[in-house]
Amino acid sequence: MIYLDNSATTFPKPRSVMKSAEQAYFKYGANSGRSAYDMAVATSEQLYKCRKKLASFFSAPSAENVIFTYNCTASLNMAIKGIARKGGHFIISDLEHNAVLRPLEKLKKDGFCDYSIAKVESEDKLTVQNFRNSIRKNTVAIICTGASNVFGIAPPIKELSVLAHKYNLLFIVDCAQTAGVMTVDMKNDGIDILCCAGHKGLYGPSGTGLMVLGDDVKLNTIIEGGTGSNSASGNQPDTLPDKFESGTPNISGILGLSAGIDFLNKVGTENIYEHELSIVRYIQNKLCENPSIVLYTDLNNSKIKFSPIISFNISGKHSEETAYLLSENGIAVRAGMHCAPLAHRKMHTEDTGTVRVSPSYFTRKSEIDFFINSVNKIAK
């Protein structure tokens, strides 16, 4: 199989990731936090260990910012909520996915809050203008995709950070598509909350996800339980990160995921960004040869950042469509809404989705080839 479909989930990994995970049913079995025999406590600082790194990578203020829950989503949702309160507005650009629009309608529905979705501009000082147009006397935060799932349009981020502090308003990133593949820093940055997946580009197992705390973030939980520390009250601890991470955590994953920052750190996250724009671009070339092809991004224009992803559309077919007959050929690629309808509506693709192509740092010119044949013949 020839496997290009990365932005939803890495595939390989590393064979390090798979050796350190596994390593949670021979090595590190007990339940971290909780007894202070032997092996539970070299469980806990093998978890700390992979928060130390994670800090590390993203500029975070400290390991104990880091928070591990179990997918981008989740962690979205005990952002978005944490710092929700009654008669609040958020502003979301119209490129997010439905792990921060759906969220935020609920919200909305139930009368809680409020929200405004901010247009996306080709440059930069317009989109920051629609975001500063947006902003209300009640706005308590602006939420933004690193990049776009869908288009790998990948709005100015810290250009609108600056524009939050500005407002005092907090400043969360969804870096579901940007974290490992493109460098995100959240000092440089000025990111408040990061939220991202760990089976995406920081190449860990599924069921892994990071909220990482800016200084001095309020949030509420979401989530209380056990977490092994001041159990004798019925109170959620303040501490972090215990004061998010109630129940057992993922281990398994956890070591993998640290495996996976190890990876990323050996070959260099530039490295892998510009091995995986160099193929869309390469694909986007050889695409818009084909009249019967339509893209729906330009990767050479110079006042758009992208991800290293792309999207298509076969003339007279649905995406769905296209995808089926690749999948014949043994391509996976994804189709549709890509839980994405903001972005699709931005495009105009919302009656068809799009095909979207998204390499990893182990696909190969070869397979790319194979591929770039397969549509044109489905596009004869």
Given for the second form:
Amino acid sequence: MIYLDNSATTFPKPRSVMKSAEQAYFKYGANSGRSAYDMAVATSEQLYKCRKKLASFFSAPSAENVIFTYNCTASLNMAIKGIARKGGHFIISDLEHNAVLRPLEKLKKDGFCDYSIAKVESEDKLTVQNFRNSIRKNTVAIICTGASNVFGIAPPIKELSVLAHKYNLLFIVDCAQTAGVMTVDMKNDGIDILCCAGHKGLYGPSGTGLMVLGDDVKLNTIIEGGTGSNSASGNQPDTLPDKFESGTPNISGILGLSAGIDFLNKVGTENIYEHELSIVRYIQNKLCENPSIVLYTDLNNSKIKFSPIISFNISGKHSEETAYLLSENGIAVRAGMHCAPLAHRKMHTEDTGTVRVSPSYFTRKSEIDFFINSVNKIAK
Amino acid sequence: MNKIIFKFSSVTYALKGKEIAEGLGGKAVVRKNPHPSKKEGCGYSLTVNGNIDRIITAFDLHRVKYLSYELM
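Follow the form predicted alone with the form predicted in complex with the partner chain, if you could.
Shown next: the complete complex, the earlier chain at its head.
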């Protein structure tokens, strides 16, 4: 199988990730932060080490600001609902995933909060202007994707953070498609809350996610329960990370994620980005030779930053049909709406969806050549 | 040089404290607090051999939140 669905989850994982995750079942089998015996303390230490690596990786204020969740959707729900207050207002981009849109739509339907959608343009200053024009007196936060999970378009995060802070708004970034692929620096980029998956660009196992909090960010909890700390009290602890980590963490997942970060530090995010971007540019250059193939972005456009994702369609075919025919050839891609109706509405692809190709560090040119030949055969 | 026992509500802070204390050259051991007081609740203890002033200064600088400490 030629796997080109790494935006959904990366496959394969580095061997070190699998070996590290396995240790949870042989060496670090206790729960973390609960008990007194050596294995329990040792397990807690492994989780702490992972927090530290992630804090360094994202330039977070400190290890305890790294909150383990189960996926990016959980992180975004915690962030959005943790900030939401009655009568509040959020601004989101027109590229957001349902992980951002659905919690806000629910809050709106419940009469709790409202939201506005700001258009991402090909010129950054126009994008910033659109966000600025959406700010109201009751706006509490700007939420923006680091990059579209369908079209790869990367909005101007740093400029939007400047805007948000100018108006005392929190700035939340969905880094599902950028963490591990593009440089994400909370300090430099001015991110107050970073949400991402552990199982995509960070090469961790599924069932891992992160919410990383900037300094002095105050959030309410949406889940309360046992944390192993101050257990006699019926109140949720106020200290990080315990406040947001009720229940047993995904220990094997976190151990695997720790090895994923080691892998990224060894290879270098910039090398991964260069490799993957060269692949999608190659795909674009080859596919655009076929008049039956429709492309939606120009990865060679220097005005726009892209994460290494490319979407296309074959004229006259629904994207799901194309994806099915590709799967018959042993090629794994995702088609349809990608849980991102806003992005498809923006690019007028609501009727057919798109076929999305997302490589990883492990994708080889020979695989891409086979993919391109297969697409051209289907398009005949 | 003192032997100091710090108490923490959270294992994360206990481990952070351990890292900092060891960075100052002291030996540090994290254990579940065997004698939790009703006021402090269950948590973790960090036993450190080191200079109390240097350790507390470092803990404050790195925002290591401890509940209390005891000189032995």
